[in-house]
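What follows is one chain in structure tokens, specifically the form predicted alone.
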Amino acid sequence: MTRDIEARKQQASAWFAELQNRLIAALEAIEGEGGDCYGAWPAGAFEIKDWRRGDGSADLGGGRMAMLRGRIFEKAGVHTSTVYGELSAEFRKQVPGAEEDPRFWASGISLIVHPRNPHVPAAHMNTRMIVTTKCWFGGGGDLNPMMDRYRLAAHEDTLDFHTAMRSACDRHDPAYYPRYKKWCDEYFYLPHRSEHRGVGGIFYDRHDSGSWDADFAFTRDVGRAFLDVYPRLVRRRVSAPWTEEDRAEQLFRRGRYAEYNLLYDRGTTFGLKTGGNIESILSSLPPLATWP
């Protein structure tokens, strides 16, 4: 069993690294295409930085942080990490299997994109594998339009994004999409505002069907679905001109996004509680936002 789990850890972390490279290439390709709306802004490229967890006195894992600040993507981050060690006494009660043994291993990828153009939706995606005395996958993807007229269930961007997520789910179990769509709607919700963060997608956690191979295949398909659909949505809107009023609406909506990530996001909490890289954890925050 120990030999199997070590091989599985290597497979998972290798996939997250591969997906990171593919997402970086896809976003840089769009950044290089430019558009009439972006004037003299130069094309940006991802800056990649490796980091190690802890103070260096012990091997606790680390990751690869990739940040882009460009003309199409005002801020985009695509990060991978593989970290391990022991959970703190206060936190281990919140993680399945950690009360019996505080040792953990976690590997995953996290993406957040804040486009400059208010017509282009922001987006988030992450997938991960976590091992304690138990083993499971989690993740998902969700779409976050910045303007009210796009924040509709019947809007074509919403429909296309959900079709992609449904297809990834249906290849494995038709029950996944309705279950994980509902979970996404409930998870990405700001109770103090009585509103959803975006138009949803799917969210799953502690996913263990009893077949590691099947669950890993599902997690890969979620990543591939996002890689396919999101660049298409960006290209659909990237050349649309915008007004100062559009930009003001975008910055207002970004404020709501920041509130959610700082108050409720479970990934932010896990990263901070396990000594992750602060820069990559908080890179999900938008570059500019307003609170009227």
The other form holds:
2 protein chains.
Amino acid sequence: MTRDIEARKQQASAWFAELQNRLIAALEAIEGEGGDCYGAWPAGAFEIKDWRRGDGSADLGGGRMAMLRGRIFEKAGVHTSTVYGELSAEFRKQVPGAEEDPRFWASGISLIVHPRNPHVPAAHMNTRMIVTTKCWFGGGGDLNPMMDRYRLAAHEDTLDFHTAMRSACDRHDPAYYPRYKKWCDEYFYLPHRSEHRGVGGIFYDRHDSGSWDADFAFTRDVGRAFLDVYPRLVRRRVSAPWTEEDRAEQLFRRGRYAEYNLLYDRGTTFGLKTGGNIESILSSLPPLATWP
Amino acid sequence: MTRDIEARKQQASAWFAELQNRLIAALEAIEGEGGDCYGAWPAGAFEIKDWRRGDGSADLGGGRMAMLRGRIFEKAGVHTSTVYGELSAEFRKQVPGAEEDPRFWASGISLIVHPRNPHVPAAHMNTRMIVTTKCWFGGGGDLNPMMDRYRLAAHEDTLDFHTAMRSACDRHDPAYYPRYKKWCDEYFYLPHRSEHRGVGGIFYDRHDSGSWDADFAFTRDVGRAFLDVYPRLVRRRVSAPWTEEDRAEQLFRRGRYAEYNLLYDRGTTFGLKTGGNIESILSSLPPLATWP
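Given the form predicted alone above, what does the protein look like in the form predicted in complex with a further copy of the same chain?
First the chain shown before, then all remaining chains and molecules of the complex.
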């Protein structure tokens, strides 16, 4: 069992690293293709930065940040991390399986993309494996179109994104998609604005079906589904010309995105309180935003 | 005593309304003067909007928002509100004097100014009177220069601003300024960035010296000091030409300002949780900000 869990940690973190490489390659390919709206603007490339957690006196894990500031992708981050150690007394009460034993291990990947073209939706994807005395997966993917005319359940981009997330779910359990779609709608919601952050997708946490192999396969399928669908949506819109009004609407919507992440996102507030890597946690914030 | 407190509420809210009018006049005068950097851009004017709290089924008070989106002042808000009712069970534990009796009354003014010119410091000022079974004042003023070369304790703008705040304090008690300056430094601090929001000023809460008359006079002096010093600082810098790099630095600093207000500011988070006026609470957010 101990040997099992170590092998599983290894497999999961190797998958997150592989998915990071694939996502980087997919986004850089689009960045390289350019489009009608970008003129002589040169293509950007991801910058990779490895970081270690803590002050160096103990091995607490670390991560790999990859940031692209380009022409198609005004700001995109694809980060992995594998961290471990002991949870503080405060957090032991909040984390399943940690009250008996403070040791934890967590590995995951998170992606956030803010395209320059207001027609191209922003997107967020994250999957992770957590180990305390229990072991589970969490994650999801959600689409964040920037203009109201795209922020519709019946829009083709929304439909395609949901179809991809549903397919990843349905291969494992037909109950997953309805449950995790609903969770996503509830989670990415700004109560003070009475509005959703985007058009949803799926969100799940504490996912443990009883079969680690099945749950890991589900996690991989969520990542692969995102890798398949999001580049298609970007290519569909990348050459659509935009107006100043479109850009203004995008910057306004990005303000709401920043509000959500700073006021409500548990990943952000948890990360800031537990001494996570500030640079990667806050890399989700939009490159330019307005509160007019 | 009951008659006393009603008269005091009346006096305080009348003062906040008067100060709002004076601040509006002072900022509109500067906006009208223009400056060397604003070309043919027309002067802006404050838009006034009155609002009532709640759904109209009971009188819970309300407020007056005043927003200027202009040439000198890219975004400025000067708001007053006088609200009352009963605190929820959750908040009764957190508010002094409310455990015995949930009724509260609160009146105050808050100002936030985001100038367009990166040389001109942003500023925040707020004073308020709160009544439960206890009665106290809170507030302060702090200066938020946008460029690092101004973010210095020894810079003349910082010195002038602190001199003004110190004078308002010293007229009442020489112990106030050191205590409330320190509180300001501690309050307007971003722990995840290990940096202060601005160059400080004063911050105080639960201020009750035992003499309401003295405390109300102190509150008025803080408002008058701000009204005197901030327009002087604006006029000193308003015609200083700026570069694209200066503007980029300003927008970067505004990103940090937004982080502070959404992650830490108790006024903001308290207001959002207690069904305050979202529009006026979040009007503090900068008109344009970057997270590059």
